[in-house]
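Starting off, we have a lone chain in the form predicted alone, written out as structure tokens.
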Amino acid sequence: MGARFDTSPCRPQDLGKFEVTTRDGAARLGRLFTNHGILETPMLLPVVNPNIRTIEPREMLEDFGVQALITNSYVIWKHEKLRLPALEQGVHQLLDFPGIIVTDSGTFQSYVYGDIDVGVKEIVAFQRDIGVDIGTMLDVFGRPDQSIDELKDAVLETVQRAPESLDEAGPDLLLNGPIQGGLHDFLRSESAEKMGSVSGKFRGFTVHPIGGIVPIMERHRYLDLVKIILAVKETIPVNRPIHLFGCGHPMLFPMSIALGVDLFDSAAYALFARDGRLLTPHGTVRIGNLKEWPFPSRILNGVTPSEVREMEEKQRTDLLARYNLEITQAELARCREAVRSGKIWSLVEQRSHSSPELREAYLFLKDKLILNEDITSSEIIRSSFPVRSGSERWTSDSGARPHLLHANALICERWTPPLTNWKGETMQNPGVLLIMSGRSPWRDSVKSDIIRALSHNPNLIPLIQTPNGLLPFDLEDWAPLCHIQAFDSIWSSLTLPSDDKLREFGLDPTNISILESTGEAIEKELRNQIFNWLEKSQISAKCSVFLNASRESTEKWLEDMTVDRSSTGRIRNVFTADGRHVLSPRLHDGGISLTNEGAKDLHSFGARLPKLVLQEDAIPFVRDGRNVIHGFIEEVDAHIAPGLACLIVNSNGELVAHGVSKCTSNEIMSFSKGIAVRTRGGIKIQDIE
């Protein structure tokens, strides 16, 4: 296929930095800057034994797209035939690999074989001297069967070794800071917090591997693995990649990536091949009784399982190892594409059925997300874009998808009934017009029936009962809430909402009417009056939910609004009474976009839209419409959220621009590279009245 990876050094000022380019909740696509190219994550680092190269590293790069590999610095250090060439020529020439080389320190060998005879500073210095890109300090391996006191000692000893390891690394060697703690959540969190805060003469750790998990995975204890990842995520710096040490089975990629893991490594591609086993996204398959291959493969094209079984051992191992690496790379590509398309949790649901242990881990996660009772669950939900085009393929697991939970939370927290009915009368204790029929777009399927019902009782609020819960009719085109693909039996089995849920919406649960189709004729003028009220209510509702502006301020702001429409009659642009274009409802996803005039209005009347304070140096560029870049931000409101609008101001609170955040508040203040906010419009000084 040919190498497609640029192995040239990054800019010196970027060395060790990590930026996120795309996200789907905690899952993220990132770029890690090194001296041998920019590592695109999530990515697998195949383990290469320098003594036994089942697949040559150069072939990994050129034929399998492997940008980085991991080898063991202790093995190279211990064997003179490897150590001397590595010191003289560098590890890249030793392995004939121009890409990124990561090394382990010998900690895993201490777990397998007992004590190793190398010092803490000595092994870091060796990794530095042979030109490693990302090395690893000599941490203390924590086994799951150890006592809590032993594990505490492992964590403490690792932390104590960290400063001297970072200092010894020098300015060019990036270093892994492993997280230990066994099966104890509090120890994992403590380890992550302490390792994340250590700093050396040149920098802190660049990557944080989660160590000590191989014994857990060997026993298929995936629930424990998930708990460990969640515990680490509570305290780990958000601007550093997380590496799952020793994890390389494709079955585990989707769930791990969805929880924020960025890097994997494993020798499984070769080890499983020696045992006649195939890696697949759904588990492991032995070739012993296969008549056909379970997955299409360019590596196995033209050869049958029986022919492979008859091969000599080395030939068979080499072939199966290449297949395993191919299928591993393909599953990672599938995961990355799922993040780009916003479907990573759908993929997690599918893969969770691959084994009982993996399903157990998923069901645990599902409950945590639905209950949303801890920091990590809340972060996963709040970091998911709540508005996204496309549809939602519904299963029994779909209600736990973070972006749907985020959307539901926004409705519960921000949506309120309209202040007045279509007659202009104040709404007092409004009742519910429950829509349990029709399909999206509801504006077409049930609009006429809603107008008839409201003509008889103006104090009813239309709500749609969906498999995902209640959806106010004035948000009926919010994607993907409005595009749920489910069996008819799921729709027909929906039940009445609980009294508590209706009270959460500010509605009277004793006053419920079920929408029915009567075919009754409505006088045109009355019909238009109710329809216009519904449209205005929709604009007001979207301002409440997406811009965090109250119904009261929005209705006052847009009291005499005018609109223009698409060819299908939908509102495209909203204008104030004096003709200024302030809003544009987005037809493709049901969201809403501010204009510069709208941003100025919201800023002037003190709307609750979150604000970001920009450093002075960046203000001229952002006023010209440039994006807000990490590292040029002074402070940010805590409730800023990815995918939602925000105002950009200077230190005096004056409006500079408006845009859509790509990050949570924690991420905005932590990262030093990449785009924090996509600016939709800069406000020139002369445009501020």
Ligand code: GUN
The other form holds:
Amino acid sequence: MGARFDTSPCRPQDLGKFEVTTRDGAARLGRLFTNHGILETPMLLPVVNPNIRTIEPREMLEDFGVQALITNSYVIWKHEKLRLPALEQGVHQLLDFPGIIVTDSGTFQSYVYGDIDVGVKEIVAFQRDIGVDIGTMLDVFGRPDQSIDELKDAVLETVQRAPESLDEAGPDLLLNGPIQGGLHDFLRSESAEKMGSVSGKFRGFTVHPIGGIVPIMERHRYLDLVKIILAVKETIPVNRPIHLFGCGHPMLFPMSIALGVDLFDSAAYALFARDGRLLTPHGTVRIGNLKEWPFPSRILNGVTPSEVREMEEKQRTDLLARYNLEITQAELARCREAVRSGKIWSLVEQRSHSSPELREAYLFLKDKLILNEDITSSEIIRSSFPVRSGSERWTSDSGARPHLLHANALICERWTPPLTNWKGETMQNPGVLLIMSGRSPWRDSVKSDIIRALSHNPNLIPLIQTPNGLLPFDLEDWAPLCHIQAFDSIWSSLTLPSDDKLREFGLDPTNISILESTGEAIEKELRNQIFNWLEKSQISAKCSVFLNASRESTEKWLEDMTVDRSSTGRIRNVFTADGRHVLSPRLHDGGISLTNEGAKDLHSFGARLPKLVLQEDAIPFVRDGRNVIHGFIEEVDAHIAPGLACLIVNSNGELVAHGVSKCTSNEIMSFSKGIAVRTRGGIKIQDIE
Ligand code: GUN
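Swap state to the form predicted in complex with this ligand from the form predicted alone:
Now the complete complex, all chains and molecules, led by this one.
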């Protein structure tokens, strides 16, 4: 493979910073800056036992693309034959690994073997002195079978040791601040809150591993694991990577990553190999009776399971460890790609069938997301891009996908019926024209039928019933809501919406007509009049859900709008009565893009579009069209959301630019590196009258 990474130190001012480059809700692709390169997350740190070295670290780097590994500083400290060379030449030389080296502190040894004989400051100083990149303080392991008081003591003792550990680390050693608390959500949240706010002389913790979970995973208690991750995410600083200590089974990657976990470590690849077991993304397989390999593999290519069984033990372990590492890396790559393509939750759904315990954990999450009653579910939903091109392959789990829940929430909170019907009369208590037939694009399949129905009853609002719920016809090209791929029986078994649901939409549930295809001829002028009304309603519906502008304000703003069209007749650009281009409906995903003129108008109306106040020194760059970078933002409205438009203003409230956010408000105020908002247009001073 020959993967190579740049192992040179980051810029001093970046040391320990974490930047998110791509996201799918809470799942993120990040970059952690260290003195031996930039750690790209999500990533697994293979555990290297410095006494055994089942696979040489250099081979891991060169053949398996391992950019960072974890070893145990206590084991090095304890064995003189390792300690002395580590102190003399550094840990990178000791392990012959030029990439990023993370070390643990001996806490796990104290859990397995009882007391250990190293001090809190001593083990941090040792990690510093051997040149580790990210070390670990000596935390107190909280076992799931301990009493609340014992677990509380473990949390508080760890917190108490934190400041001296951070100070002892000095300016160059980054530290892990582990989160303990056993199975108690409140203790996990308290631990995360306290560890997240400790500040040392040089810096706070760089990474927060979730500790004490090995016994939970050994018993396959994945529901407990998920509850712990959620409790930690509630209070942990959002700008710090989260590591699952001792978790390295590929089966757990998608769900953990979807909840915002960034790092994994595990000796499983080597331990399972010794035991003749293969890791797979669906669980563990013993080679015992295998006739063929369950997964294609570079490592196992050309050798059969029976030949491997015949091998002498060391040769077999070496081979299986390499296979286990290969498959682990491949599943992580698959997860990262799923984040890039916005499909991490679909991967979570697939993998949830790998074991009953994993399915139980997923079903718990599914309920939580659908009910959306707590901060973490709401953060997961609100941070998922609600507009994305492409289609949605529908299964019975898909209704819990966070980006669809986000889209539904926007419809529920922001969509209202048009104020007037196509005759220009005020709509009084509008009824429903329910579309239960036809397929997307509905503008092609049912528009003529809608026009016929509205010609008879102008006070109906067309709504489409879809497997994902009701979709107003004026949002009919919103992807992915308009591209639900479900088999026919799902479409044909859709039922009428409840009265309450229709009332939520501001419609009269006693006045429902089901759209039918009559083929009746409609006079051309009437047809055009209704068609124009539908088009206008579409623009104002998009302004409602994507720009948070009321129908009323949009109708005033775009009263005598003109448009230009694509070759297929769809509206491409919208102009105000005085001919200024203010917005463009996006044909590929059904969203809407503001122009500078549009942003200026919305700003001057005092629209409800979220605003972000930029620091003085960044203003000239952003006016010039450069993106808004973290660390240059003074304030932000709480309802800013990834994938949606926002206005960028100075501290006097004057418009500087407009853009599309990549973050939630919490993230904007926490991160200090990376892009916060992609600027779509900078407003030059001379452009403001
Ligand atoms: N390795 C696995 N679990 C733990 C933990 O809770 N703390 C530390 N320091 N290392 C671990």
